[in-house]
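For reference, the chain that follows is the form predicted alone, supplied as structure tokens.
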Amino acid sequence: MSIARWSETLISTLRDDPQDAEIPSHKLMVRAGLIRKLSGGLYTFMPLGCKALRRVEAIVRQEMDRAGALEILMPALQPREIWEQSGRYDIMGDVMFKLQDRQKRELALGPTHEEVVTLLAAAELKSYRQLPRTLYQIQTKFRDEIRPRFGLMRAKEFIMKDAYSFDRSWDAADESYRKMYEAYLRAFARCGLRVKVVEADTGAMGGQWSHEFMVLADSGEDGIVECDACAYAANLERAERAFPELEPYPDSDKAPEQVSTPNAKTIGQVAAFLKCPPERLIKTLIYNVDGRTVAILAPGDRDVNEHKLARALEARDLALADDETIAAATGGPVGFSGPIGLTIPVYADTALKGLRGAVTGANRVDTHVLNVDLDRDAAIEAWHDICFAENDDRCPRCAAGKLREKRGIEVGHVFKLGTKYTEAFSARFLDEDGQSEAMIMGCYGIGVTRTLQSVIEQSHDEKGIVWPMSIAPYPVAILNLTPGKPDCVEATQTLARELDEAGLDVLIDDRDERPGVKFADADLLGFPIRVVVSERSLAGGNVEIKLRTEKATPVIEKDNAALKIRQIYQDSIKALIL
């Protein structure tokens, strides 16, 4: 442990918020002197910020080791060829920083390490006797964000813990996944974070299944939904919804009828012209999917979720068609497409199943069709849940509850990858019968720098940061209000030494500053325990102890202060352990 003096370290606090900071945690990290900006998305960690960061790293490392993972350290520079071999070079695209060495060989600064670690596993793990194995590292990652923002939340360079499991069977892989899942819950709890675990899309990582660990916050960039009656939660890219039975619209048994809708091509315009609710309309969107043209049907009041659509169609490449393709596929202009008479495959959102009396485009300019019954009038290839879930949708798990939209900050993500990478890199093992099998893989990431800032985003007040005891740069700050008085100096040093011997890091504010300045800085920096040493308190043989989370400032006999503080510290740490 250590004792530091304010006058001998580098702590620069600011009274005002930085102009380029948008969210509370970013403002406070700069004001408290934890980080300093070099340029967009690039930050220097100052001494206090570095100490807090190392505490987060230590917790993550301890939980990885406890779960049986083995620490390694892989290169940040990666050859282009391995990304091409996995098929992700084009998928990652401009997110990767790309460069050449002096031999003109193309390299990338690693945004993640699935390719590298799978090559390592292919070379080192040959037998079922070596499995399972989980490898992890804590290392700097690089991603060329289009718009770096929110400080460490979306930076070009950041520290990440990434782990990778290799197993001989799906059952064994599920066990590795469970261990990492539980390790994440413990790690975030020890950091003082309240997280919500949600089902998530696998994205560019690929694989079968994933969960995100989200910190709920209004400033979060990720949308999630959670049920108000059960434990279901998912991010918007993944979120499903239940589909209540539809009531037919009036005159729904009538035959389809084309009507003129001049200058009405958007959902809002058509609904207003026909004097019907938007949900009665059916959107017909034409997509290019892996080289073929398809029609996608969605309720008029919903947006298509392309992540869900790609999963439903098992598509690698998916994009809206251009005007020329739409005209060739439907015979009509953009804005008037409909499913009736199409010869291309037609896929529909499940919410439309059983809908009668709907309105669609007629594949003719300024024309729509009334009284549409999809089962009767269109050839639907398949029904899928392909639209975004929204507030008040029915829960897909319990059906009784309603979904509620919230915002979150992703701090961790766990994936069941399967054989996506092990097949690509021939990472195989020999089983008991001598048969060669592909290893089943999982990957698990924690944004270490993002976790640090998320703690502040979740735990602050109008005065400043409110650190959990476990990751505070210094759990204890001793404020000597009269540093020129020998008895105050002696009492401060004695208490600091006793706390140091008890295993606590201590910062002594020995500045020749007004008490108000010291109190304000202590609150801004968020020290969990503030001890005040003054001539007045020492006259009675006492010191003042204030917890950052409490308003009261009890007076304690100075000879008992170290024992009291150590007990407060230990109780606080125990409270953070699951």
The other form holds:
Amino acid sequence: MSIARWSETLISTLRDDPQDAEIPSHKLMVRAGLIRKLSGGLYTFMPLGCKALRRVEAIVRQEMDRAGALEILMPALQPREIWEQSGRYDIMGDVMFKLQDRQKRELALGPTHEEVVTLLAAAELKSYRQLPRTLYQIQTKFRDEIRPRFGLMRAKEFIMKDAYSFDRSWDAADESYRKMYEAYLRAFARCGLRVKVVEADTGAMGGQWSHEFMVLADSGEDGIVECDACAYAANLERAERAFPELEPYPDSDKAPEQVSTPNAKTIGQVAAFLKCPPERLIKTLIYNVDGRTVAILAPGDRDVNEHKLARALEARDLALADDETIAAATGGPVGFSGPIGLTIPVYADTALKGLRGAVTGANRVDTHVLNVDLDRDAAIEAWHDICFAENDDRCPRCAAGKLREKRGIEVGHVFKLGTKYTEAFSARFLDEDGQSEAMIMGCYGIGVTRTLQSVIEQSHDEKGIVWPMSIAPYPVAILNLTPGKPDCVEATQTLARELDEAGLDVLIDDRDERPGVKFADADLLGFPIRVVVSERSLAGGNVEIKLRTEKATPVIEKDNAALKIRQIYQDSIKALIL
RNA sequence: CGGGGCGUAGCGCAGCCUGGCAGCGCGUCAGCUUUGGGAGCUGAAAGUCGUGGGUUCGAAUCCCACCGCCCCGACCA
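Since we've got the form predicted alone here, give me the form predicted together with the RNA too.
Let's see the whole complex now, leading with the same chain.
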């Protein structure tokens, strides 16, 4: 492939952690000289970082091609109108970078490409004979993130592989989805990443269902739960839970009774004042949902999950009501709301079904109600699972399991979109009977730059990066410890040439530096195979081959080194293929 | 947008409280010595102390405003 000399490239390593980095992968990417910050959420890829990035892209591209997807490249600049046409201009409005051209035409830098690709499909795919088709691109996306952070993890500008499938039927769409899902598993495995697939919320993308590919990491921005007994796993935004039978409280048949609870507004204060456990309290939250006011009931010890709530109520817009709205809707001040006697619709979390002897607000200042039986005392419009799942909750899919909470980095997301966009853009085809039908669509994203950083987050030690063989900027680094000695130079060159001819990228550390510096840099940069050429080993006709993942430093006859290294390389690459 | 922290040489930091010559370590450059896990000595280059205003004989230091970066939250494919 190619031979690079340290003295001729641009590799600047830092001894100290950068002041503005928090998580290991971000610190290491900067220390190893892979990236440099231009401004918040904007980074330059340095030569080594660029090489690693291209390797991730190459793997993703190969797996897309293998799955039959077709590469295209769409514009990053998009006219405003297409976002209005899909109805997402308002939803995505704040995350889009907007600008005008000199004709005052309004444009946006694409945060994603459903609109553009669906327009394309509408124009080009006209017959069932042309289906199915999956189109993809690897391109820079722009999002005005509220808070960019962790280096490439959440940046304003990042590289994404996005694919879009178009099918003639729902069954065929499921098949396209399955192909992408499997391509994703292969791609991440080849990158040396261990991923967990979870059921996910579709959010602003819409559609029927979706799966996220998560890299488990403490620094992950997403909460997920997984069952300790079965395969169930889900993003917390979506995660369900099972509802065990409730133990009745003593005297739970008593009639409701108002009690004075001066200044006790929060669950904690009321529970302490009445000396009862928080789970016996019912939280009553007043929400504005698409312009109407509703009451939401949740167990006192649980938080309402607005993603699940929005889905349950099929709501577009949802927010906690302000104090005036609460007073008008309940007749009482904030902190003392309860379901009894309300005229607005009341929705309750399923966990409350059958609860008797509960405590609620009385819709009156400093007053709560004891002995509440929701079925008897309140008018519940509907019961839904609308609270966050928590650690130790019972699994919703199997009888035996409990849910465990983890943190994850979302590196991929696949959506079954259905006809949301194809209807909006009239992306229709003629079937065998000459009938016009909307295409069924799916979309599939991989955060390429985020994937790269995730690899480091998942694979490093106290000395530096530990690259998987497949995406290391250079799989092999040859450290020439005495670049002044002709025989060391000669042996280094020969080995490098042999490896180059065998198809490996090689970096020669030819700097006039002390050995310790070279070792430390090689560890920091994480080359999977480190070869040392020195007078000492050369005296016996040998070189040293050390793997970044191993402690030992075996020597090998220098004439056999290239073959051995090639073998290690190939075995290692093979081990990453599913 | 709310809360907190930071901004001084390429990088990491001290100095600020209590105003008085702009400092340290690493890196960079030159020379000598050294050479298997971030070497030693000597010398050198390099700073609008984030920006603007104010107080003062005098401001990195005190006051006001703004900007940038980081963290927590809200928010978010």
